[in-house]
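We begin with a single chain expressed as structure tokens, specifically the form predicted alone.
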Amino acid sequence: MCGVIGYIGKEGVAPILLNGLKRLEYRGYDSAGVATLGSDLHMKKDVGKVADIHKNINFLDVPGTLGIAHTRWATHGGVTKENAHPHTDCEEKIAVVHNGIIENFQELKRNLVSLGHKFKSQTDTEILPHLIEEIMRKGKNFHDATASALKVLEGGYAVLVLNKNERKLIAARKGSPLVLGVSDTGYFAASDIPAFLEYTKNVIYMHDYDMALISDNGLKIFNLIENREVDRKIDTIDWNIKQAEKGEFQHFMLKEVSEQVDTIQRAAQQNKEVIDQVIKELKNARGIFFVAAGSSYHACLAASYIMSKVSKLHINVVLASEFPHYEHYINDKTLVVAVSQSGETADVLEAVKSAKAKRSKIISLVNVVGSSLTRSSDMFLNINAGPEICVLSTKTYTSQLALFTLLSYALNDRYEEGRKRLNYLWNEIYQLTSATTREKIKELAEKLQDKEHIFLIGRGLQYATALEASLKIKEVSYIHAEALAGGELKHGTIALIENGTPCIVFVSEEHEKEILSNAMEIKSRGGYIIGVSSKNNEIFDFWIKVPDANSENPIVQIIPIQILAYQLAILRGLDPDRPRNLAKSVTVK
């Protein structure tokens, strides 16, 4: 979704907003804009990426020590300068940036138009400054008018609001992420911590319906449902700014792929007492659902195979958006394990909400402590991957797999064995992410860069890996990639195989004969076979060597395909960090 950042304090606001926009661009990159308060309200915005817009209109050329900014991923209204944020009221006194969707905006807009308000954009966001303006005309002050306006909005929002006549910043959230930063020189508000990480590590996680009123004298947080001032504690995070920077790498994606040498180990460094509590809940539950979306769903699917094999436990794996259709199976004996990198995925939060209504217990796996999902859960495990900036999930996916692997062994009273197995992967992952491996994968990418279709097959754990691998390829290279279980080939898909059609085959020692038989079926029809395996085979036209790591195969086998997806994007002239039409966190349904 979109990214917002705001600041009020002693420092010049322009560089803070520009740096924040650059760090939030993974959340949206259709357009961007800033609004600052100096002697007047100053606003600049345009379509394009942040760097390109800055080059044309110079975001640093705005005055003041108070301001807000936005990088957009279009939902309501096309990608135009008029639809770029910030948006203002009729008199251009109120400025707003917004992440989320206002579901009742058409009804509100019709009413405001009937009252004489003039709109400049097609966005839902522009409703809010006009609504605040209208309420202030009736006598309410800026703070109370904003609170009243927010209460009539349906849908989700993270909003920052300025009034040219008052030195205050208002920040509010419902269903969309918003976190505050506290430093000696001022206050920050942003969609994600990396936006202000170089300035402070002291953060306040806002709850749903919280509205913060921030001035030079401090901040107060009011909850719009409770209708009172509330206390929200200040947490200190252990992320550092280097984790949120590219360093020597050209792109975040390659940096984060390379970081898996360390992130797998960090995922395995869990509090044993918390692990024991989770294991107790897994053993006592009568019905377990793993719920997630995107790559996290694929991690859950792989985990269901691992837990079946290692700990003889049956898991129901459900896409978060489909979970409501399983509600009639849920009760107070059910355990729901919700998985989300950001902890703000709208479909996952909705699934958790419906499960809690049935009094189910909730355990979550997240990468952002303090997120909405952690607060909605009875307990949570932190995957410890650090900030992931690239839109594509790489290190967070394998960290989820590592944590699921540890749980699987702990369920079978083999916790230490699980830790040792994950620690053993250090050298293997180092080799898989090395420059030598990247060069070898580049050779394959050069052969595939002009292909329109790529098929991927596997059996068991390798089927889950094929699904994730296909997602990585199509997300970033825009090549159609389709994954299927090897046994399903003859049930239709083999009709699409032509001379030269590439097929990536994930091979494990456990299912070697069956999957190689499927590969031969493709090869006999002219397919180009790419083997991901611990040993070469005459069937393969190209071989990617990986160790056979048994239950850890999903970790080691996906890494070369992450690199392949990256190399394909580069060869096709695409930006691997910012694929078209995608954003890092899907915070609206």
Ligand code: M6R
Second form
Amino acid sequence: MCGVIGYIGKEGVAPILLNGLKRLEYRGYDSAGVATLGSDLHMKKDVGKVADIHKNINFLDVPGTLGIAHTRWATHGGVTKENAHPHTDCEEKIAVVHNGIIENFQELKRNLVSLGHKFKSQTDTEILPHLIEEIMRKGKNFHDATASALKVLEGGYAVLVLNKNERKLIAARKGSPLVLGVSDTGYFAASDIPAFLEYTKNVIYMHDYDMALISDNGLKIFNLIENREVDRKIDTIDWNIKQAEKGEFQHFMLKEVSEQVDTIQRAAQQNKEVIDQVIKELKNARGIFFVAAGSSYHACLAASYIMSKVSKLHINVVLASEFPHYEHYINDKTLVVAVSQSGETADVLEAVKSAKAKRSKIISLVNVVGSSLTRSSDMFLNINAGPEICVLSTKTYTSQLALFTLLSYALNDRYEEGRKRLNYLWNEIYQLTSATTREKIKELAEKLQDKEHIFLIGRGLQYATALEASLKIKEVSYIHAEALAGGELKHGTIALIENGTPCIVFVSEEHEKEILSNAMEIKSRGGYIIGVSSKNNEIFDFWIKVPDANSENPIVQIIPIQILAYQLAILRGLDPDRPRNLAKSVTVK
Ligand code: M6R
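Shown: the form predicted alone; wanted: the form predicted in complex with the ligand:
Below is the entire complex, every chain and molecule, led by the chain shown above.
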């Protein structure tokens, strides 16, 4: 995943691109670059973080009111200056930035090389400027040549294209996200709204195969499949720039963890009519599949336990990337509930596509309205957590849980009770995210910071929490963390417990006895037991106090571990907002 931003208008483009790059850096932070149009094409790029590159080569020092920029997460070609975007054609007239993967690039490259094109990088992206150049040589204009070039690409793209000889910006997408922004001073195109949110809240969500041609005279959008100009409406979003800024917090991760006091409440404020329609579909379906990846998958798993407990409904929970193996169960009576913060995860979109081909109904839970997933769904629910910038899912995970909780109670004709239960969490979450809790968790982080392995156990709902907690610790502290259902421990993994091995135990009052007996098995082999529970116990070497919230346990129990993961990252000198090798949304399969 990478981030792209472009602008054409009356304002100087350099600060717009630099601000956009900073806001998009969560999408990739290997290298970055800009290209602007002044009296000539001006280009600057290098490897490293945006701030460091800017310090060295000054991104503000480029002229013009039209330009494109890119922040990279390497897929094809190593992290080198040559592989950083923008990429150009042989004559350096066409500049391109790209997010996605061009799957047939090798074959296209071979052909272009045989025609005499000289490549400077190992990227898949570089074939596009050369292809446009080649088609223009045969007499087509910039616009038609770009459309023709895009039509032969296989795979996914969100691209922005500049031509040194024309004051135009071309923006096109297939598979990868791209949103346009419309302000009084000009037009923006970016991978994500926060990139231009400080300038405008008016957005146009581009559809797959849309190609926008933007000039000083306005904007035209063509659809490359329909082969005609199309109308896309302008939406006004209610996000504000403060939500996309760190404010007084040192990192987005901590800010977003702290925001959960409000985001849970927002997730619980749903349109009752839409909830009723979703409930009707859940009740009528013959076979329900919850499909997601990563943290969203853990939310689905927790939801399946909640739905079994509260509403006696059976749910099949499937990892999006494993969905093809379940396809033969899918038909026109099946309901697929696809869950994704970004709404752009390739595995999820692929699963939805194949379920739709079998005429299954699709309902999605998303945080980004207008994303590819919302457009592919028959119906969607907005978890409404606001922009999540840190690569780790924190507030969006608990908002997904909150919405699932609401649905579970609504399924049982107890919608109001569900809403109230979530409202009551306000005070608990306030305490759990307070400075006092953070200090206490820091004490634990200091004890764990040099450990190589951490084990986590839970049963039922708490098992889903153990999985999500282990993912949080791994992603941001790089400590190996392994989650197990409490009962599974003795079937093998207990062999790894040694003197001092830390094990986090998630306890619910309901299943206290069973999980404490698993904790005891670890303790008697020298394990260091960290209890996450409402009551202290002599088994615990360290106790994290959380309220017993029954069906809402997954929400309250994960918060201290999100904080623990954050503290571990800080103590180990790591950047929690930009964990290595990861990207915020995984738009490749
Ligand atoms: O945008 P999505 O919810 O579809 O993303 C799914 C996963 O890529 C995501 O949850 C990932 O595991 C996060 N890094 C978790 O913190």
